[in-house]
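Shown next as structure tokens: one chain only, the form predicted on its own.
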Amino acid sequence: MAKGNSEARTGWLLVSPPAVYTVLLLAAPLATVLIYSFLTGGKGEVGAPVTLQNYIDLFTQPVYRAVMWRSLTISLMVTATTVILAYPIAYFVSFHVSPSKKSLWLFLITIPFWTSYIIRVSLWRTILGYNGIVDSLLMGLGITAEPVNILSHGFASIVFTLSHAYAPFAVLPIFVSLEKVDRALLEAGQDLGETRWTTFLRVTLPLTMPGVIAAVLIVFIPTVGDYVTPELIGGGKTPMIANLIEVEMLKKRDQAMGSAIAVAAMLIVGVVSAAFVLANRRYLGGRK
């Protein structure tokens, strides 16, 4: 009995440091934001009375609704674009690159991580901006007579930039799932008369859905709350949720409203992510 108590005490001692770390740096700030969202704020102060007005304004005022909808739409488009482009790359590396060279390919895919995220985003200003690389190429080929200036179309430029920034995050989990696929199953499917495309749809894709789901969540969750790209690429003219929170918190000094926006954003991300996971579970269940 004493030995069991000693082992339990040792286990608690091992768990305590990360538990305290989690409570202090994650749970406590989130609880504070949640409490603030139900209070009355303004002029840098937060206090009584407790109210739901922040949430009512958030979902009834057109400005807030427009920013929330824009953030969700951009994130979904970035996620779809990134995963659709990442899957063929991961498939090629897994199935068509020799085992001795796969590490090199993965090394090349991770090269963008070597530079700062802000630097990578800023470089897109040179590519997409007025008289930038894209404009020079289009005018040089005679396709357009004047600069297109894609940056003036904030929505499209943000989608391009975020898709590039998060592409490696989508490639890696899909590649891991593809590596776990038993090649014998694919050969068996083709031996039974299935085409390569049918084998892919009925065998490869369902087996790699965990990697696809991981890629979707890894890309979708952070892009909803991205702050840097709308600020640098969109020039602040196409704000997203994080930019709206910054305005409420720092410029208007309304911490209560900013907290309500943050809580609503977390709920939206949680609901959409859960819906996607459940939908894919039903898809996998239907394929059995």
Contents of the next structure:
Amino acid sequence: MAKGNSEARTGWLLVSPPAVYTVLLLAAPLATVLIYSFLTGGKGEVGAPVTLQNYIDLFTQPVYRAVMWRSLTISLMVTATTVILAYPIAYFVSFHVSPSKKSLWLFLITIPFWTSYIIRVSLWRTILGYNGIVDSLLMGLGITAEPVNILSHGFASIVFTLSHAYAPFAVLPIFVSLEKVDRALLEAGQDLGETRWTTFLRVTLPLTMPGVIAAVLIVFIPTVGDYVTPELIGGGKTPMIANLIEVEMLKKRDQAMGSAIAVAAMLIVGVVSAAFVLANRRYLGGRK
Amino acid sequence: MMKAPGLRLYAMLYLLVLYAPILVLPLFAFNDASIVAFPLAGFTTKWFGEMWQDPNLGIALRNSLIIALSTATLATVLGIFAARSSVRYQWPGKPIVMGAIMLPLVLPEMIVAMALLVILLSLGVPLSIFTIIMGHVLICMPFAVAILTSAFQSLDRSFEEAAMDLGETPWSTFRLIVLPLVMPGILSSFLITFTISIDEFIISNFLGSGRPILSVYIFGQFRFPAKVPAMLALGTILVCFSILLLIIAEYFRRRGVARIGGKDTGGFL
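Please give the other form, namely the form predicted together with its partner chain, since only the form predicted on its own has been shown so far.
Up next: the whole complex, starting with the chain shown before.
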């Protein structure tokens, strides 16, 4: 017992510097944002009365609703695109690449993620924009006579750019879950008369659903709050939640409203994530 | 291995699209035309010279290096504390504390930035390079903890016990036995957090009150078409640099795995 106590004390002592740092710089700021969201703000001041008005405005005024709805749609589309495109890659690396080369493949897939996000997003602006690389290529090949300017379709270009930026994120968790699949089960499935395709649908896919859900969450969570892509690719005309928070906090100087949007964003992320996890449980539960 | 020509072709295409922007970067950085479009106009290195014409680049580069070096050091040191404590000791409340430390991984960065901004403004703390470092350490720490946790986990506890039996104190055991064995993990954590900090935009933009920081500078310059070729040149250098750092980090990570005698289980994440 005494040993247990001293071990707990050493553990606490060791973890205290990062824990205190997190409390001061993460917990306290988040608590402040939560409190601010129930106060009245404007002109850089926040104060009484305590109110729910920020949240009422947020869910009734069309301007706010449109932005929140757009963020949610864009990030769900990005999530679907990345995860569906990533699954075959993860499957290929796990099942068809020799074990000694798997690390190399994963390394190749993750490298683009570690290169500057700003540069990658800005590059898409140059590639897709008016008289940009795609336009010059299409016109040079005689496919179109006029610049297409893909960038003018804000919504679609944002979905495309974000899907590209988050692609590596989706591959890794799916790959990890595929690696854990017992290969003997697949042989058993085929011995029992399943085709390769039905074995995949009835054995491999259900077994790897946890990895798919992890991929969904890893892509969905940061894309809801993305700031750079709507700004650079959408040209500021297709704002998402993060851009709205900036406008409220810094341009309108209404920290209470800004805080309410931040809290709402965290709630949306939380609710959608929980929904995915629950849906997955039901899907797997229903198969037993 | 089973043959799957369709999947292999798909994998090749996937990699090609993934790398498209990075391949375009050097192509137009060395292109002798101020408009970024096909057809290519000829080879030049003038954009690499031109980017230095703007004195702000030097300032931004210096600021970013200060921020990234400080962030990488602080995040890795704090990460060592957290990872060591969570792997080696049992203590009540571990899931909550470790969860809180890892939380920035699943919070949209804008929310972390704005929450910090709100509290800094309300306390009257002036925005500076220091406030950017504070924010960067917060978002880099989870990565450091993740890398270091796996480094500490693959450590054989009997080495430590042997050292203690032979009369070493807990501290000298840590310094002489544990630290050298997890050193590859520490280096890898340092390089990864350095890379994240150099690339980070949102916190650098909102917590620095307009000081030139590399990522913020690039973001601003890309808005002027005339500046784009010089930015492509800068981007080429930065991408080469990132890839170099990553290869070094991967090298140390693998050496760490090999040194402890474990099995390689893949990449950083």
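Residue numbers count along the first chain shown, from 1. Note that the coordinates shown come from a computational prediction; the quantities given were computed from them, not determined experimentally. Under this definition, the rigid core comprises the largest set of C-alpha atoms superposing within 1.5 Å between the forms.
The rigid-core alignment places the CA of Val271 less than 2 Å apart between the two forms. For Pro18, the Cα deviation between the two forms after core superposition amounts to 3.6 Å.
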